[in-house]
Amino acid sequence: MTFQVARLCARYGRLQVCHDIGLGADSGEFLVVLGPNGAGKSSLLGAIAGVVSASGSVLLDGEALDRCAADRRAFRGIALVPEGRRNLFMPLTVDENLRLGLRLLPKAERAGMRERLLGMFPILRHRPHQPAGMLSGGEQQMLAIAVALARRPSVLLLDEPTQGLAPVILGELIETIRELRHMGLSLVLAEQNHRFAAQLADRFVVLQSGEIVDQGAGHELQDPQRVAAAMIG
C-alpha cells in the first residue's frame, strides 16, 4: 500500500498553514515530520486526515481521497491519534473506549481483533473497567494508538505522542511503535522531539512555516548539527 500527498495546502477560514506539501510512505515505513511548535505539524496531519480544510491530492494506493470527508477516508484507510490523545473518550472505560473503535469492523472479527490489540498493550488488559481519564499518560497513549488500530488502518498518523510524558515512558512508546512494522502500515510521526523521532524514523521532513525546508534519510537525524540547522533554520 502506498500513500502519497502532492501540493497539499491547510487553511483555517482564509489563513493558510501549510504550503503545497509533498510526501509519501509505502508499506511498513516511516516517516517523520519534524519541526518547532507552530511550523504546522499537527495541520498537516489533520488536512491528511480530512478534519482540516485543504486543497491537494491524498491518494492511498493510487486512489484520490482529497474529496472524501474525515469519515469516509477514515473507512478508506487514515486514521489519526491526535495531540493530547483526543480520540478517547475520558469518562469512558478503556473497554468501552475499545468497542467505539472496533464498531466499524464486522462483529464477527470484532473479538479477534480486540485480542490481538490487547497482546500488543498487555497494559490494557489490566485496566478494562478503568475510566481513559484516570490512566497514566503513557496508558492514555497506547489506548488512544489502540483505538486507532481497531479500524485496521493502512495508514497511521500520529501527532505528538510524546507530548506529557515521562522519559522512562518513551523506551515503551519506541517499542511499541516498531511493532507496528509488523502490521504493514504507512506511518506518518509529527513530533518535536528528534531523538524520539531518530529511533524510528526511515525518512523524515522539516517543516518551518508551513514549509518543507528539509528532508533526507532516518539515519541523518543521528547528526546533531545538521538537526540543529533544519529545527533552527
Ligand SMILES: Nc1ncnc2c1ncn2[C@@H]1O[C@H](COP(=O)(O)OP(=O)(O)O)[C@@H](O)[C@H]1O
Second form
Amino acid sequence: MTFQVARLCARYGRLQVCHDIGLGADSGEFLVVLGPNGAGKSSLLGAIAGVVSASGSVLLDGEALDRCAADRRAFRGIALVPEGRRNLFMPLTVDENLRLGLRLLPKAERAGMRERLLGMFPILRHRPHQPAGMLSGGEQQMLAIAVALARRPSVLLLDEPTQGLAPVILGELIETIRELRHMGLSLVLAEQNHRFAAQLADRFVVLQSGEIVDQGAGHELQDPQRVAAAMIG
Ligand SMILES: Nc1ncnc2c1ncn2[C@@H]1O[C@H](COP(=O)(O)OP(=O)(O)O)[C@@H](O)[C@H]1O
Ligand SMILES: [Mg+2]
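Next up, the form predicted in complex with the ligand, please; the one we just looked at was the form predicted alone.
Next comes the full complex, this chain leading.
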C-alpha cells in the first residue's frame, strides 16, 4: 500500500472525534470515506494532512509522517482540498491562485505542470483573470482541485467536493476526478453524497461517530440496499 493510516485518533483539545482509524490506498486507487454530517470525515482528513491534532501513524511510501507538521506533509506529497474550497484565495484571480499552487514545485517543472493543468481544467485557460470569488461553485471546486494538484501530490484528500453544487455539474466533476487516475495519485474522497461517491470509489469505508463501521468494494455502492445498510449502520 502506497499510503497507509493506522490507529489514527483525531482530537480537538480533550475531545476525541476519530478513533483508531485504519485505511490505505495504492497509487491510482480511489478510496471513499462515507458518513453523515458530524461523523468525523473532515477531522480525519485534517488529521492526515496534519492540520488537526492526532495520534497514530500516517505512512507514505513506507515513510512515517506522524511527527511532521502540516507544511512538511504537504511537501512530502499530501494535499488537502478542504471543505468549502478553503484552499482558494477568493480575491485573487484564477491565474494567481494557480501560481500559488505551482510555487511549491521546483522551478524547472512549473511550466510543464501548468500546461498539464490548463489541459485538464478549461476554467484555467478561459478565465485566468477572473477573481476566484466570482466563479460559480463548480468552477471554484475545479480550481481548488487544480491548485492542490499543482505541486504534484501523491495523495489527494478531497473533502466533500459536491457541497453546495448544483446537481447538473456533478457529472462534469466526476469526469474531472476520474482523470486523476492517470496521474497515479491516491485519492481519499470524503462524501455524504453516496450516489456521487459510488461513481468514483474503488473501495469505501463508512465513518460513524468517528469510527469505521463498514467497508467494502466500490461496486457494492451500486446496490441501494447495501448503501442503506452501511449508512444506517
Ligand atoms: N474545531 C472543532 N472544535 C471542536 N469540535 C469540532 C471541531 N470541528 C469539528 N468538531 C466536532 O468533531 C466531530 C466531527 O466533525 P467533522 O469532522 O466536521 O465531521 P464531518 O466532516 O463528517 O461532518 C463533530 O462532532 C464536530 O462537532
Ligand atoms: Mg466535513
